[in-house]
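So this first bit is one chain, no partners, the form predicted alone, shown in structure tokens.
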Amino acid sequence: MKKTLLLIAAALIALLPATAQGKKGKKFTHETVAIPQVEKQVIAVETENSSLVLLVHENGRLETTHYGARIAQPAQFLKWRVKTDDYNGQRGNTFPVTGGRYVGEPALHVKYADGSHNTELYYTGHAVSQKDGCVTTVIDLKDYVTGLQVKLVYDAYQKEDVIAQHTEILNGGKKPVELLSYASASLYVDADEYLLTHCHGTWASEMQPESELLGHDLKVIESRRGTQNTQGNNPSFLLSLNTKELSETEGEVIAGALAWSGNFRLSFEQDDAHRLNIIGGISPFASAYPLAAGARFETPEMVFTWADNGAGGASRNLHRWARKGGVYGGGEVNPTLLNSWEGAYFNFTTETLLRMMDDAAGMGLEMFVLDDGWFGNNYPRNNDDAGLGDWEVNVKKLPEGIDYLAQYAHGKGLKFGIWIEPEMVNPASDLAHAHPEWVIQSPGREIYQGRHQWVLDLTNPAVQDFVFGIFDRTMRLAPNIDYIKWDCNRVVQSFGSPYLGAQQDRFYVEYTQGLYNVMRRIREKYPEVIVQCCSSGGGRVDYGALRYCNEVWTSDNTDAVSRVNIQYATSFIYPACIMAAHVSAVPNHQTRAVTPLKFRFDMACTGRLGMELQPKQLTPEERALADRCIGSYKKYRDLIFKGDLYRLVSPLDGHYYALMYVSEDRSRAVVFTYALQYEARTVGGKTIRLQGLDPSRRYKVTEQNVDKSCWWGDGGAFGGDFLMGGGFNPVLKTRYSSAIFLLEAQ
């Protein structure tokens, strides 16, 4: 029996292909492309106080070994060893891709013409250059099988301690490929705990902060809205290391923000060694991007900073970078203004607007902005049902024209601004009838309306020309239009582009690129005009849009109490100089809340101050207070636009909110304090430890806009060490009481 079994086994082996017969048969062969060996070396991307250290292995693999405090001798990482093996291929890949041994979340996922999904990138070289305080490092990677090439570009802003990374992808092969995901950056960090703070929200409740300890599951922050990319989530975060609590002043914090106004995705994934990989970029949702042979794709920038003095330090780094160049006209002082919207809505005449201008000039404001409702003749813009797309002046409502209004404003010493919403069209419009193919739509399906309007297809160059023309013609309505409020009041739904035909996967990317093409042309022709980025309020608050816009309309919700959290959380990532904050009427038109006029002014004065009401409805006492608040704001607003922000007391912690701005030379500061709840009679003044002052200098402290101060030391001079050490304790006991203090070094 045994002999029979052996004979059967031998016969079966003889039937196997020669390549599977073991040592005596032909061996299994699999040809592989040889990967050139390279010199093991360290690449250090450095700022004045931080280092991102990358290690190039002999086999060409690129690994992130450190991001944090500056390392004086980064070459020491040549001897660095990871604390676990590489069994799962998850060891600190600087730019992880789908393929090879990597099984985690990829920064790049490519599908090739033969159906393969595997990419393996190897280092081929790098170069370093320097210009205007920014050191640029470009690292070249290549897949030797397919010819795909990737450049990792790091711009390290030295004084600001900010690193901006983007990726350039080149199809070096002979056949087309498809980019399934294509992130801007991947960043590995190593800590025991990771506290993620990010912002969510909706219309009139944007930028609501939320913190959570990250576990080992994949955490994703994403937007699929198309146009209003930040109305739900903002493409930004704070990451506190080795702590369970967000601290303004202590501990290591990494802040990040994606400069992109379309769909985005931020992911956070711990590997089995507890290192966290942060990937940020364009959302891959319905966005597989074809790349022909020889074609190149460049991602938007992902901006990072590291600080060891808490969230406040990380925020100040980003704010300094933004004022230096991350925001168009960053740090320039923009004028105070009166906007017509909540004061007149659609129901105005020339006379209405002239009288509002008179009041604006009389209160010391510096600009008047005509909001929605000034255009449309066949389909007059008397409500939001009609007129979008037909950008001719409504001759019945404004027979004298826009030039007449602008000249009147300038004659009163005011600048003049005007509202447009060029990305949209009402079905009830001449434009919709003339060019139905310009509307985003899917064949055979309903074109859904939002706010009674459709979205124009900015992937189409003809539509881009039209939208640029809207801006251009609006600017030519009067010789001196100083300000444009650019609105965008709905998301993309049931997306589809007649122009793109079968290439619909490109829609979300090319819509945003089309928007940027328009904005780029605008800035080439109109570099001086102030542009506000408004999208139903805070629906487009990102560093991509801010490359072309001076400021954002932070929220349609003008209620001062609601603005506490909105403006507080916006300041995590974005500087005060971009936050338009307006004083409006009570009961508030969104929340129906009633708050004191001084509280409303004191809140709005922490950003670019404006008013959003009918001045004729102010009482004489309110008018006098408004004049006083506007006048004092002009004395310290340079600190809001150019100074460093210190968040002193979080509104999330209890009954108070306090913040301050300090000049770069620490000679001046302004402090804002607010009571959000009632305090018992037994509670004394709230002790607030100021920050950022020079402890060796004395500062005169003067409360603004009051005859009787809420602080015992008003008008006196005190040491910076005293004010920072606990000597400052204003008494704010009633709900919605507030105080502003100007500090001047003696």
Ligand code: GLA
Second form
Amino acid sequence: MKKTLLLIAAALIALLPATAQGKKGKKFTHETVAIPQVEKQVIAVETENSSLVLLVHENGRLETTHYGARIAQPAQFLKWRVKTDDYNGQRGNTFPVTGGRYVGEPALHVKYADGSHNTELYYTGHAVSQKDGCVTTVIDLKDYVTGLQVKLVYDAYQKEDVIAQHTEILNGGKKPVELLSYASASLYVDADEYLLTHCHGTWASEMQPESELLGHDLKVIESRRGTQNTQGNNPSFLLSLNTKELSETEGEVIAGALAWSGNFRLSFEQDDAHRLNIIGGISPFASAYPLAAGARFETPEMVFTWADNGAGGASRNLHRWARKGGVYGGGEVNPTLLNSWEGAYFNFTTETLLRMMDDAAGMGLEMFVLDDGWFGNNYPRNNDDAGLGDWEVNVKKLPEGIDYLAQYAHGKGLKFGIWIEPEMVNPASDLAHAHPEWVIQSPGREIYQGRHQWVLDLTNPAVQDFVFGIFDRTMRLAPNIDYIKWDCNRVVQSFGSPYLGAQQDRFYVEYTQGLYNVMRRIREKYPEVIVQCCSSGGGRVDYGALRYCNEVWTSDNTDAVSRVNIQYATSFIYPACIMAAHVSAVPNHQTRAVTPLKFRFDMACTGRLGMELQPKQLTPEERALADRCIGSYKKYRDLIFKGDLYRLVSPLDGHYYALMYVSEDRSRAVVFTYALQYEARTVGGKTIRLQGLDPSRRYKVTEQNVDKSCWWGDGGAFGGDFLMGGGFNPVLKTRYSSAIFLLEAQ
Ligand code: GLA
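Having seen the form predicted alone, the form predicted together with alpha-D-galactopyranose (GLA):
So here's everything in the complex, that chain up top.
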């Protein structure tokens, strides 16, 4: 009894705070793991015009001291000190991690086998290497308590002023851990004001720009759709510093984009000293990712750039990076085409398609693309409610087969493309009956349909093989398939993978990894085929998919007026060479709006031009205009695929829109101008200041596709200084009038 009382008393004393124990003479001890001191040093990740400067403190902590204009001698940051204390661990924390003093939004949050959530990363070394104009800096960090290791990898593209960052996480401990957040990049910036511009949207209305001044609350842009992740928000942003307005030409702008087609999350949080921490990566939603002892996880890349000449400069940096490798086949000219969808939908025979090909060739188009509806026999694809999954040619509809069609196209000098949607299955299909376990589903719950279809479980390697096989077999339907339109028409709901069993936390990450596995295999086998990434229009517009795909179907909305904002805002981040833009019939099938054919052409000609209508329905006059527009497009399209974009007039106030592309050597340019509403009889059109020209050269200006020009100077030669200084004032004042001008240096 006495012994028990003593034990209880000892236990109570142990519960008292350390100071109280101290009073009684007992000292509180808590052992900590020693952190080795390191040499204080500066690491500069640099491009031609920008510097990201990191400071390694003696205690191993890594601090971001600068991202912006290039600093000639970054070592000056060695003595850098910020006024704020580091009580909350916010002092320019380069890669903020849950644990230590840090209490803000983490880039990395790890849960260990003992239930602990604490990680503290310390610098252990770094290495720099160089290849093809890209300088790679790899910084090694370590948590000394758990053995977790992190590599921060920065690829700095010198000429493009772009940095692509990703993170590698290695579980160096002896037990499995769970990654609760695992961002690709974290970036600290310091400014008085932060104007965030990002694009949201929905089906047929993708990429709607929205700007807001950031406050001190946490701002998150996220997608949890599993697939079709950009049909809502796009994983990208423009951040204008020290201004309340988005400027195309002035001020510091940082642009960023996550190269990932899965769920994503971008966050923006100011610390106590009003510095902004930007974190970008895979969304941790329902994705506590397990990492076994010794296993590694590599995040996707976050691509960012800094420019001091406004949003235009930041966009051009990203575009150049994209054209020089960020996009598959970037900067190569892709063919003009006629797509069968809006012209024929599911209702065609071989004869219908042959006649469309005749017309396409006759108009000077270069490819015919057979869209949805060509497959399925037991469950024929005559509507969107059957056939997905059964990728054999529908022998009733196309008894001569695809080979016959492709050969006919090639005989006419056209390339041939075809549509697939390999990630999906209709319940009404042979595939759904043969492999119900391949469908994403949750036991006991309804498998919800979207467009009458279910999503296949790409986490399963057998499904990956099947999806690869669809592509492979489609490519072999004819000796020369030149183009594949890869579609993905629904999001993941009530997610669940029969393959992953109890490990559903891996689902979202491994679906996208599975997709990329397939695309990697496709590219190994078919490096030449042009792949369009479509997802009910622009549902998969991201630099992850664009590693494998040449272009995107920008939107199912083909109304040229709707396309103004969609294409304008897509260009914030993505280059024109990826934007498929098609001329369709009126009334427009989505909006019912009627616009002039010239306006529709002039809008589609700013990207990769295509047509998506039944050419037979064009009048002879319309047909003549189409021939003319297609012909002139071929003269200047190299500027669209390879040139620099200047957005001259923003369409957001609904009056005008103007943009131009300039060749890298500034010897040629093409200018597009549009009136979006009636500007009154007395208003003489708009004076547009051109950009990007050589002020000392003279350019011959020729309006395209008209007999009578809307500019008094048409056909003349003018100095670049004159055209940029305010001498260019075409008269466009009726709603939906438009004009294209070609500029050639003399
Ligand atoms: C999606 C695409 C369209 C078309 C149809 C076919 O909606 O975005 O372009 O291919 O599917 O079903």
